[in-house]
Structures are given as C-alpha cells and as structure tokens.
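Take a look at this single chain in structure tokens; it is the form predicted alone.
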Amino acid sequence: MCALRRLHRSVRTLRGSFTRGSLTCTAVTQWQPGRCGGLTFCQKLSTGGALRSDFLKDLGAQLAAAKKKAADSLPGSNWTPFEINPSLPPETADIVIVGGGVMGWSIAYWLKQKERFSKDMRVLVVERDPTYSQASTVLSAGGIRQQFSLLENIHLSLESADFMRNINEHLSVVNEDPVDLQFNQSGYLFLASEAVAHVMEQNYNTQRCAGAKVSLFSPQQVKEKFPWINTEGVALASYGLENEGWFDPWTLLNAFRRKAMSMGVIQCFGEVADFKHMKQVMMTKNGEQMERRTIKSVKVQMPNSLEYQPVDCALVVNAAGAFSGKLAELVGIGLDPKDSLAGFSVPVEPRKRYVYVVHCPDGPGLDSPFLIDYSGVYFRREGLGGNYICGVSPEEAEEPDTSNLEVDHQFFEDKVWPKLANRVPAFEELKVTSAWAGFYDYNTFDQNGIIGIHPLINNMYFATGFSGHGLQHSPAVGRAVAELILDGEFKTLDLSGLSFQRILMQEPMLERNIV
C-alpha cells in the first residue's frame, strides 16, 4: 500500500513538471526496498530551455527575412525575382577593349601604369574566347626579332625586347611566383639568295642604325657556325646577335592579365555583338557629307547563352585581331559607297597558318637559332628533346579556309618538309607528333599594324592587322595606345606612320622582306 501510494505521489510529481517550454527529462530506474517491504520505484525528472532557445532563434530569423523581403519589394530597392548572373559586366566602364589576347591585356596594364588616378578609371576587357582555345596569342610560334626594314617596326621589337628581358619590373604581382618567359635569345638567322642579297644589305644597314645588334654572314661563315646547314643558294646570312629569339606567348599574355587585374582591370568573357552610337553629319571641303560617330554604348552577349549586357562608355579600344574588321562594321565602317570615306573598311581579315611540331633525334642542337629560309619555311627548337616546331606561310592563291582551324597535313608533306630537308639534311628523317593552326590578324593593305584612332570614331581606337607580329611587339604597343589614349600623342615611340592616314592616303608602309 506504501508503494503504492509513492507511485501516485510520482506521477502527480510528472504532471506538475510539463510548461508552455520543453521538458529535459532524464530517467533513472531503481528498485529498492521500501518500508512496508516492497520495492521503490524512482524517476528523476529535469526541464532545460535549450530547444526553447532554438526555437526562439528559428522564429526571429523567419520574422528579419519577411522584413527583408517587404522592404526588397518597396520601390527603389535593388530586389529582382531574376538571379544575377555573376559573368555580366558591369553597366558602366570608362574604356572597353574589345580582345583579350596579348595586345588587350598590354593595353589594359599601360592604362592602370599610366594613369595617376587609375583607380577611379574602370577598364573592361571583353574576350570572346573563354577557354583561349582558338586566340591567336597562344598558337603562335612565339618568335621575337628586330630584323625589319622599317624603323617603327625595329623600335617596337627594341622596345618590346627590353621590356621582357626586365618583365618582373613591370609586371610581378606580390605573393606571386615570378614571371618566367622561358625566353631563348638564340638569334634568328636570315638566309637570302642572291636575287634578294641586296635587300638584306640595306635592311641590316637600317637595323645598325637603329641600334639592332645584327651581323652578317657569308656561306662559309654561316657553315663554320652551324654545320648542319646546307649552304648550297645562299648567298648571305643576318644573324641577330641579342635580343633575338623565342618565349612562351601564354606566360606573357598571363603576366599582362594577372598584372592587370591587380591593378583593377575587370575581366569578362564574351562577345561584343554591337555597339549604340550616334551620328553627326559634317561637311568636307569638297562639300561632301560625311557622317562622324560616337560610340555610347557596347553590347556584350554572354558565351553560349542569349542573355547580355549593354556597357556604357567613353572610350572602345578595337584590339579584336583577325576579327577587328567585323567589329568595325558593327559601327557602320565599310559599309558606306566605296568613293567615300566611310567606305574604307578596316583591312584586316583572318588568315590561318599551320605549325607543325616534328621529332628528330638527330636534329640541329642547343645551339639552333630561329631559322628562316629565303624559301619562305622556317624550324626552331621546341625544348630540350630533340623536337622543332616549323612551317611556312602559303601562296596568295593558296590561302586555307578560315572557317575552322582544322590542320592540312598534305600541305606538310608538299611545301614544308622538301624545303625544310633540303636546307638541314638532317630533317630527312623526321616524324610529325601534332600540329596545329591559328589566326594571323592579317593586314591586306602592306601588312603592318594599324595603331590609332579612326578618323570617322570620335572614341575608336585601333591596335590590330599586325599580320604576325603582334605578340613580340605586343608590349610596345600596349604602352603606346595608352599613351595616345591619356596624353592625346605617342611619348616613347613615334609610331604615327601606322596610323589609318596612310589607309586613307593609299601610301602602304611596306616591309622589304627577303622572303
């Protein structure tokens, strides 16, 4: 009976210890022996507040996300029932470069280096290119020299070499691994016949004078230095002496990139598919109308998808490569009658070029300069292994195709590998382990850079139609169109002889090549 009434006692006990809270309750069984001889059972029982403090937490958090909600659907707040996407550009920039290759990042990095302010000055470069597959930067065969003719394009090689000798003075980045261009100043060597022997004469003489370490060699000089040259039709050799040589085109287009965008570049993948401008209408001194534009805007459509972006700007830097003369048709360039001025096009149109890695063991060795024959085919060695990357550019009447980067391999058997064997014997015994093609941002009026602003764009400027020389000289260059940009004329280099006058003027800057 004892026991029994203790077991009530227990359960009025339980009843009492349930609240509104939570209940922590802990269980401990025991039998002992009561008083009236029976046995006690016992239960401890505990409440805590901790799931009411949860509880608590839970309702105050859904209470601060209503509040947030109804204050984000007020007008004038930035709520949107659409997500962002992270990849747009921003609405707004001071100057838009459109390409992202060497020549893009060089001219974003001399911005942000020249600009006192250049923390309030927004730079966008757009490239259409994400993965960087197909830029010509990266499928180039990387070669650097200053064996020209015209002195704008020995300055710029001058220029450009000094820069990436001293790269880590311009452009490291702190916390960062230096920058190494893996650059090989093994010479290019110029072989010419006797037809052109002359012209490499004058071309060496001009090189001197502007400061080129050059030298040239007879036949039999040539042989002593190089053994494994077949001197038969050469008539004379250039050797560049420093300065001269080969590097890794991705190294550098990385340092400009990752430079710049510690300066505050922003970075956006894809593709430029308009432009808003606004036109004036103006009268010549022959009474002819012309129609002077004003980019406002650039529209940027996101890779792979439909959606885009209008940019509003001040300035657009065409630094689109091969693809520079369609983007000036998006502002009406080329378009007008071909008797008036607004019908110059931009000269510049892709031309693709082969590379052809081969493997010969017995090969030219370390002391292999970047070769080129009067033939027009050039090798140079590809690291340590005994590999040579070679090829030569084709026939006018020849172009390949530029609708894909798909490789010929005939046209190596056919123009490059008899050419190749019958000047290094050795090559006799190669084999081809990959290939490759790329784009020249070709310049079919003289096949030089056009540099400057189009006299029919208030806000247009032009860094392209380079025709293969556009990654050496890409460090001048940059430098250059900043400064044209910032202090209305070129400081360092005097390059105004490629600027659109001479497109206008129809006065080609020609090359006096030996090939």
The other form holds:
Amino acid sequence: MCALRRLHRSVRTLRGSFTRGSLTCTAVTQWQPGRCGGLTFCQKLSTGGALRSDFLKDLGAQLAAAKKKAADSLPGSNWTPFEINPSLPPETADIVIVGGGVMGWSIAYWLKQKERFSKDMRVLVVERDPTYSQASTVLSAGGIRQQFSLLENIHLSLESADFMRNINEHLSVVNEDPVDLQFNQSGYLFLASEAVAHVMEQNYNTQRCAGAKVSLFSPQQVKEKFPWINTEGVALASYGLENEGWFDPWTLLNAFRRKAMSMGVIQCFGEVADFKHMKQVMMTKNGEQMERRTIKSVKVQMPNSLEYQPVDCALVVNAAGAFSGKLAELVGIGLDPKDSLAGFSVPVEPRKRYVYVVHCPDGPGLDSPFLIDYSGVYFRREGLGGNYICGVSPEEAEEPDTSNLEVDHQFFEDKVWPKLANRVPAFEELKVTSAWAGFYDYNTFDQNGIIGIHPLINNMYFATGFSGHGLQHSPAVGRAVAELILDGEFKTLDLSGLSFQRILMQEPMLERNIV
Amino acid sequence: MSAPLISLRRCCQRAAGLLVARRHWSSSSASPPSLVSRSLDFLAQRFYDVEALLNWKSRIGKDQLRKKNLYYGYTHKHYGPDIASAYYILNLGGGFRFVGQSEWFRADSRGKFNWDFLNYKDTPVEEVDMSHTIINYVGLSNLERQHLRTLKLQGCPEVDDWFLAGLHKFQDSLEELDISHCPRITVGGLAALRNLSHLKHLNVSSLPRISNPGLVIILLEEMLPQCQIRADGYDLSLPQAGREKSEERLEAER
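Give me the form predicted in complex with the partner chain now, not the form predicted alone.
Following is the full complex, with the preceding chain placed first.
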C-alpha cells in the first residue's frame, strides 16, 4: 500500500514536470525531504527530539504550503489516479440482500449467526434510502400479535416474541448499550360482530392449540375490563394476555443493523438498477418453452449520481418489501403474457396506508390495548400523554394513489373518526395532531408472506409480501430464510406452506379475518 | 522500535479518554460505569485475551442463570407441582408459606434449607417471597398453581416487563404484589398488570427506569381502582417551586 502511494506521488510529480516545467523543482524537493521528515518524526519520541522540533514544524508548514500550491496548479487538481468512492459496494459478494429494512437486516444477521467460521461469506445489504424516511419498517404502527388464523403466522409471531424477549442475548454488541425495545405489554383486543363470532371462536381454538395465551370475552366482560368501550354490536371479543403489544420499530431495525455490521455484514446505500443474468431455455412436458434465469451480478446505482458498481454475487435475497415485485421485473419475471407459465409475476405491490396521531385528554389510559374493531378501524395508545394513533384499511375499490406518501385528511373525517367515536365515545372530542403514510408490501394473491426461492430464477430468494405483518415476523422469517439458504431446508419452523408453490398451483392461503 | 512506542502513546491517550464518562448520552444506563468496569472495557478493546475472558465470564453467568431457572420437570413428575415449586423457591434462596400453615420455609444466607416441606404434598403455595433472587421469565413456569396470593419480588435483577406480562396466570388469585427496586421494569410492563383484577396491594417503589413516576402512579391507580398502590422513593416535588421556596426562605432569613 505504501509503495503504491509512493508510486502515485511520483506519478503526480512527473505529471507536474511535464505540464509545468517551473514546478518540477518544487515538487521534487517537496517529496524528498518529506520522507526524511517521516523518519525524524519517529525520533521525536526519544529524548533528543526537543531541539529539532521548531525546525521540523517550520519545515512541515512549508512542505504543506508547497504541496497545496503544487496540487492547485495541476489541471483537474482534485483528480488522483487511485482514488475510489468509499461508499461504493465491493465488486464481489456472496450474498446480496436487496432492501435494508428490518427484514433485510434480520436475514443478514441470521446468515452471519449461522455461518460456521467468521468471514466465511461476504454479505452485502443494499438500501436505497439512507435516512429511512420512506421505509415501511419505521412508518408502521409497530404491533405484534398472535391472533392469526394460520398456524404459520401464529408460530412466526410466537418465535418473534421469544426473540424479542431475549433480544439482548441475540443482538447486544460487546461494549455497547443494551437494546431497549420499549415494548408495551398491552395486548390486542379484537372485537367481533354477530356475523363473524364463529370465525373468532375457531381462530381462538387454533391459537390456543399453537400455544398462544389468548382469552375470549363476552361483551359484559369487555365492559367490565374496559369500561370506556361501547360494546354495542359486539358479540365476542378475543384478547391477548401475553407476548402481544407494540414496540419501537426503529430500535429493532437499528439493533439488527448494529449487530449484523459488527459481525461483518457490509452496508451500502444505493439502488439496484439492473441485474445481469443468464438465460437457460427449457421445455415443459406440454412442449411449452420457458426460460430459467441465473443472476450473475447486481448493478448498484449510487444515490443522486450516475456512478454505479456491478457486484458479482452468488445469491440475491429480495427483501425489498413493497417494491419487490418491481425488483423481480428487472430479471424479467412477469413481463411475458399472463397466461403462460413464465408470465406469472410476483404478486406484491405497494399500498398506501394512513396513520393518524390524535390527541384526546379524556381517552383510555394505561389499560388501553391495541384495539381492532370488526369495522376495520384500529387504535393504540402512544405514550402516556393522551396521544393515540389510529387508522383503517381502505376498501379495495378506494385504494389511494401510491406514487407519493401524502396523507388524505378527508379520509380520517369520513372513514376513521365515525367508526372510532362509535366504538370509544371519548374519541368524540379528539384532535388530529399529525399524520403520516407508509407503504404496505401488499400481496394481492392472498395477503400472506412469500418465503422461498423463485421457480424461474435459480438464485433469488424472496422474503416479501407480508402485507403489514413483516415487522412483527421479521426475527423469525430472517432465521427461516437463513436456514433455507445455508441448510437448504427449514430447520426450526416449517414454513414450506408460504413458498411460491401456492401461487403456481393457485391455492391461496387466506387468513380468516374477522375484519 | 518506533512502532511500539507510538502504540504505547496511543494507548495512554485512550486511557485518558476513559476517565471521561463515555455514555452520557445514553438514557438506558442509570449510572456511569465504575472505574473497574471501565478499565476492563478498555483492556478488552486492547487485548483479545481479556475480551475472550470477559465473554467467557458473561457466558458462564448466563448459563448459571439459565440452569437455576430451568423448569423442574423431574420433581414435578415425581413429587407433584407444589413440591416442585417449593423446591424451586428454596433453591433460588427465596421463602414461601403453604396454604393453611403459619410457618414460613426459607433458605438461609448460605442457601441451606429444611427439607420438611416434602411432607406437604398437594398443599398449594400461598405466599412467596422471592426478594433479591435471580428469578426470571423461564423460572416463573415453576410457580404454576393458581393459589398464589402474595408475591414479593423486591430487588430482583432479572424481573422485566415480559415477566410482569407472564403474571397473568395468577389473575384470579393474586392479591398482593411487590415489585419495588426492580431495575429492569418500565412503564410498558406495568401496563400488563391490568390483567390482575384481584390485586389489592401493589408496591412499585423505587423503580429506576420509570421516567414520569407521578403520572405513571396516577394512571396505575386509574387502571386498578380497587388496588392500594404504594410508591415511595420517587421525588415527586416540583423542582422549580422547591427552589423558589428555598430562595424565599433565604431572603426571609436575611
């Protein structure tokens, strides 16, 4: 390295001598005593150094001035032959994870956790938003619940809650502060109407069998426990006793990132602009021709510049959340006509969801759970000062435009407030203090996560389409994907039901929601 | 020759930096670390073997904690759930009282205890005092019978929010709970106490990680209206008003 730098200097002085004859002298004299200076500097630590220090200081200042003058007078003075942009990703990596949200970093952490020798593989995480200002992770409500109907989802939640309980055993870094998730153990309260009460009862049985601590309440019991709820129209309620509540998503994301980077994962801010891939033509039994692709390298474009770097890689993990469908299109998935086998796309698209922060001094207190009404409206407490966040999922026909993250305040007046005030009369007198919008990675096929390898791409793994549950399932999904990559199969939790198979066979795995 | 000298000098500079408290900005650590731990920190950064030793020590500590809090499945199977919980409590250095008995079984300061509790098969435990022990969430599974009325957890370093959420299994019986001086409990965990609807006495004194104790205590009283809440050890006076008062007093003295 030192020799390289010396070479570089001499090249510069040579260039100087070619372009401006008058400079040659200064440039050369600058360099020669510079090396002596380096030697004498080391001697400064010995006892005889004090006498020389004045002389050396002068010389040093003169040298710096001469160097600056020489550098300024060169054409294109900032140019140096060996400088590279330090924020560029490495030229090769074993695994490239596209998407540096909580899912991407969780996968990176588990990959490193499972590798046998340290520095065994080089993992690169590419994130396009350095400030995470539009990342779905940090714009979510941050809840975790076990009240699902699919066994896979319940198990994912239980595992994730277990991970969060022992988060400092997993994600603490030596000599750094412990992770404080700010977990609120407040539970979820689902309210069901007469029409869906039987579904809730079935879900309750499934959840109890899977080991979740959930209990059913009658409307009278709800009234007793939460006197501020209007139980009109409620036939049954289910309430999570343990492992349910909400936490700070940013802390979880940062904890994953800090730990993964301390284990040697490389972070890069940039956008994946293209994939270089190889095609292999195959024939199906019916004689239909189809192409199987293998990704060779990922083209990472730097933010706000034309600079890019191709990264040769063995595997790509698509954890791009709402934009993973778009990412798959870059490899040519879903561009062919719909009816052919090669034409089936990744059914994930961004959906915009609004979250409103309201202030209501007379609202429910410390006992307020994460309430989800059968009308679809939800709310939870935010801090202790009478602030709440709430929202509702819009109807399929009224999906807002996803090109930006602007908030529609009329939507709150029309759709959220009436339902909210009907359920909790104290919210008649609320005041909206702020609002934000975030993207869901909405799986249009069955609103559940897609985990596994794509049948038409040899080396692209997917962990996407969680439709709003991605944050709470990220610890368990990260481990599952790492197992899939390193062991070739699911070891701790069998998630084969969530693979691409179901999309190919057109067998949706729908949640039996009460909402 | 020069390279080790330079590294030595750098070493000295860093040692000087150590004397300045490093974690002023962090909210989670309540007090600055002691000089011993800081110097150990420094040595661990400098020498791999010290780092390995420290890691080893923390691993052994964690392992011990895990082993002490294991589920007593064998005892449970052969002697029943009540003897298993009694044995667990005594092993950890706590004390308990059976239903219908007046005497307490306790481990002494050296961890020795009387084995007479084996005579009380199928008698549930009513009062448990686990103060200053290392009971954690996993160990809670050993206390499973629903007859527990009093639980004292004063100054337990491993009792956290998840532990409090796990107390819901005593929701029909627990009447008295003491979680004072527990260093890891936050507001998020206190919210889980809403499940304990039969609670009559609650002691939440001196919890170091509660940021607004006055507000939290009011909200707790609102959440558990039938419960008497004791909260000592918090400075609830208004700092501004206090200072003015003392100034007035000073002026009056003049």
